[in-house]
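Form predicted alone, single chain, as structure tokens, below.
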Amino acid sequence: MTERHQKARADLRQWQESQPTNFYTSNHQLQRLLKRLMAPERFAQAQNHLESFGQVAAGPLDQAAVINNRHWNLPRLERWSPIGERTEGIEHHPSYHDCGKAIYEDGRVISVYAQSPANLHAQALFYLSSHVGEAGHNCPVACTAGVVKALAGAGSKALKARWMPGLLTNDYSQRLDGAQFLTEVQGGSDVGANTVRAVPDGESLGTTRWRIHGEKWFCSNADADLILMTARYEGGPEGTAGLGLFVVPRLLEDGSANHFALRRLKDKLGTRSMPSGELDFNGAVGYAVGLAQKGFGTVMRYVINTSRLYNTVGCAGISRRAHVIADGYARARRAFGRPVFEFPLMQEMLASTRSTSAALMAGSLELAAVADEAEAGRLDASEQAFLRVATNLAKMRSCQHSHRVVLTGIETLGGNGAIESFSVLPRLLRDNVVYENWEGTHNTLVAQTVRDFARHRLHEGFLAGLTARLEAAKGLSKPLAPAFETIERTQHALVQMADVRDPGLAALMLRPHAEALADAFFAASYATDIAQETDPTRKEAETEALAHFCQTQLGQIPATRDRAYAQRIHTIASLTD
């Protein structure tokens, strides 16, 4: 081995050793955000927990996720026991359970919901675990949270007594996890086209017991203990109004598998260590969650909105990890006699990943805090409108941003960036692709926003809430100028759209404004966060990051690449936590 080879490998070791050993304590902004957004007593209770889980996430969880995502360790379908009993089981590598113990026991990511409202606390933990990607469990965590919320909000007392203790325990071996099966082969985003049917079968557990018949096409966490699923209740109308919501246990009371069959597992691009499958329901026993006639509304309120928030926070965690990896690599890797960090083009890339990941973190956790306010009954109609629209737009835009951030991270590593065994970036990219299509594609979310604006005039409350947040960022009106201009352009576009009767055309017209509004929200959240910084040097650097985000994402005129621009990106890229 030559001296140059030794030096190059020493640089790579330096990069590896520079990576954080605690995803919480190494993140100054995260600590600042939670101190402001959490109630003081809740923050005091949570801080030690967040710190300990931050260390677990950066250590044992991260290492187990790498092992579990090796292609030879992926889940396998095992439908029968050794003596021929039907189990409809899935076999996991031991590293899958190592991840699960870290997330459910050290993270207590679901048990925190016992102290409601807990969205911000739960999402802060999920943000930390998302640094390692999906890890086989993060999608199930979001689904389990939806089961908890649906049962708590609409389930009978007997259903709650039966399953809530198992859902809320932090004992991994005893815990119940959840799934949500909505998609059918003919009805992805068009949920009203679903045909799986439910037939009443008496009363049990304080509600109607049903028998479920039909095929579900995309079933993530296919071996979940409790399945939340939609089915067309007998005698109901067409469309979404005829869909009920049912909880279907994996096992019947005698311990045998419920009446469903796992047809096959999906060979997915991303989230590969979490099993997704196709299932046939052959009279499976299920229980109505609330009135069957209100099933779709229950799904949207407790399940879809919860998952979309998880999706946004997950993308924020992915983008943060991608930036940290790229930043450390750029500082350690040398080319042409100096660290590649010193090249302005590299600093521009890092300024982009830094400012974007910071804005996503601020916006996603603010949404979680507002969701807590909603559950506590402290939001008026205008703020409720803001939360609904912001949740949908943030889900759409965060996926787009995190995709770009991970790609930039991969480019930073050069050829090494494409190597699965070199860093987690390829896996983060693949997981992000699934995030982009989970709980609504970009087009679906824009179309829903159009309907919300046209039918319910939710744009009024949303724009009022966004304007108020921008105006509250004292001293930061100059970098936020593109965000204020975004609101003006959107208001003008909405006037033009008022006479458009074709919803498809209206969605086409709204899309660029929807994306810009999401970015304005992220900018407003980041600005509010920066205002709390007490270190003047750091505050100045983060203000530059805010200005860079607004200019690159919302500015109508590209930034002039001059010495002032070069100084800005150098300042942003030089920020350390």
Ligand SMILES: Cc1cc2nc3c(=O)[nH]c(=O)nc-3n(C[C@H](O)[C@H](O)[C@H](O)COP(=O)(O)OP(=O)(O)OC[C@H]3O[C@@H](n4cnc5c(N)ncnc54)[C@H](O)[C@@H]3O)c2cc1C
Contents of the next structure:
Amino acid sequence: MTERHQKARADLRQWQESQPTNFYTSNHQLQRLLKRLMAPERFAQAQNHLESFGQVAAGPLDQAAVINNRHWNLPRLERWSPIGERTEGIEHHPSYHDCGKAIYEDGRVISVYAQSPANLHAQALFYLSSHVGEAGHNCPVACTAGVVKALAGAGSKALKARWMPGLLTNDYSQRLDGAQFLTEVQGGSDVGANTVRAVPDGESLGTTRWRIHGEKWFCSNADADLILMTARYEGGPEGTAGLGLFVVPRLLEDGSANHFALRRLKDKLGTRSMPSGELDFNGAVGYAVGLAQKGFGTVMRYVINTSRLYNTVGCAGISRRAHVIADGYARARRAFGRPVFEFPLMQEMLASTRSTSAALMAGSLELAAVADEAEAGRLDASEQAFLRVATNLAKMRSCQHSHRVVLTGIETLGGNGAIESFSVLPRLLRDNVVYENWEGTHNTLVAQTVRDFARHRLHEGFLAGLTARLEAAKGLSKPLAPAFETIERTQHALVQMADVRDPGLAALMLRPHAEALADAFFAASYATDIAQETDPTRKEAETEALAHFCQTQLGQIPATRDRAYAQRIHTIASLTD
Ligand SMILES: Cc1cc2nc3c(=O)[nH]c(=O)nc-3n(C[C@H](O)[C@H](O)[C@H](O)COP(=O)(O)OP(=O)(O)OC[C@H]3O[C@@H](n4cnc5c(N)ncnc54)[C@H](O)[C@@H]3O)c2cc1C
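Right, the form predicted alone is done, so what does the form predicted together with this ligand look like?
In what comes next, the whole complex appears, and the chain from above leads the way.
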């Protein structure tokens, strides 16, 4: 090996050693943000927990997720027990359970729902676990949170008593985890086209027992203990109004497998450690969660909104990790005799990943805090409108951003960026593609926003909430100018759209504004967060990051590429934690 080889390898080792051993303590912004968003007692209580889980996530969880995602360790369908009993089981590599133990026991991401308020605390933990991608369990955690909320909010006493203790335990071996199956082969966005049927069949568990018949086409966490699913209740109308929401246990009360069959597991691009299958329900026993006639409302309120928030926070975690990997690499890797960090073109890439991941972190966790306020009944109608619209827009935009951030990270690593064994970035990119699709495609979310604006006038509360947030970020109105202009442009567009009766055309007209509104929200959250910074040098650098985010995402004209611009990207890229 030549001296040059040795030096290059030493640089790569330096990059590896630069990577954080704790995703929480190495993240100054996250600590500042949670200190502001959490009540002081809750912050004091959460601090130790986040600190210890930050270490687990950066260490054992990260390592187990790598092993678990190797294609020879992926889950396999094992439908029968050794002695020929039908189990519809899935065999996992031991590293899958290592990830699960870390997330359920060290992370306690689900068991914090036993306390109230819980969204922000749970999402802060989920943000940390998402640094390692989906990891086989982050989708199940989001689904389980939906089951917890649906049962707590709409389930009967009997159903709660039967399953809540298992759902809320942090003992991984004893836990009950959840899944949520809506999609059928004829359409996922068009849930009203569902045909799976539910037929009443006597009583058990002190309530009506239903039998579920039909096929579900996309079933993630396919070996979950409790499936929350939509099915058409007998005698109901067409469309979403005819959908009930049912909880279907994997095992019947006598311990035998419920009446469904796992047809096959899907061979997926991303989230590969987590099994997604196709299921046939052949008279499976289930129980309605709330009134069957209100199933669609229940699933939207408790399940889909929860999953969309998890998705957004997950994308923020993925972005942060990609930025940190790229940042460390650029400082260690040399080309043309100097660290590649020193090239302004590289600083521009890092300024972009840094400012975007910072804005996503602030916005996604602020949404979790607002969700806590909503659950505590402290939001007026206007703020409720804000939460609903912001959740949908943030879900759409966050994964578009994280996709770009991970790609930029991969580009930073040059050829090594494309190598699975070199870093987690290829896996983060693949997971992110799935995040873009499930819980509502981009188009579906824009279409829903158009409906919300036209039918329920939710733009009024949303724009009022956004304006109030931007105005509250005192002293940062200059960098936020493009965000204020976004609101003006949207108001103008809404006037032009007022007479448009074709929802497809209205969605087409709204789309660029929908993306810009999401960015204005992320910018407002980040500005409010920066306002708390006490170190003036850092505050100045982060204000530049905010200005960069606003100009690159919301600016009407490309930023002028002069010396001042070069200085700005250098300042942002030089932020070290
Ligand atoms: C790995 C993976 C796991 C999944 N796990 C689950 C699960 O556990 N449970 C579950 O229920 N689902 C799951 N899904 C399904 C997912 O939620 C759906 O794929 C998604 O909702 C989109 O539905 P679809 O695939 O039927 O696409 P379609 O609805 O057929 O959409 C096709 C295209 O048409 C566009 N489109 C649809 N409607 C409109 C409109 N009104 N305006 C403009 N464009 C429109 C979409 O944006 C998309 O580009 C999973 C998907 C994946 C990839």
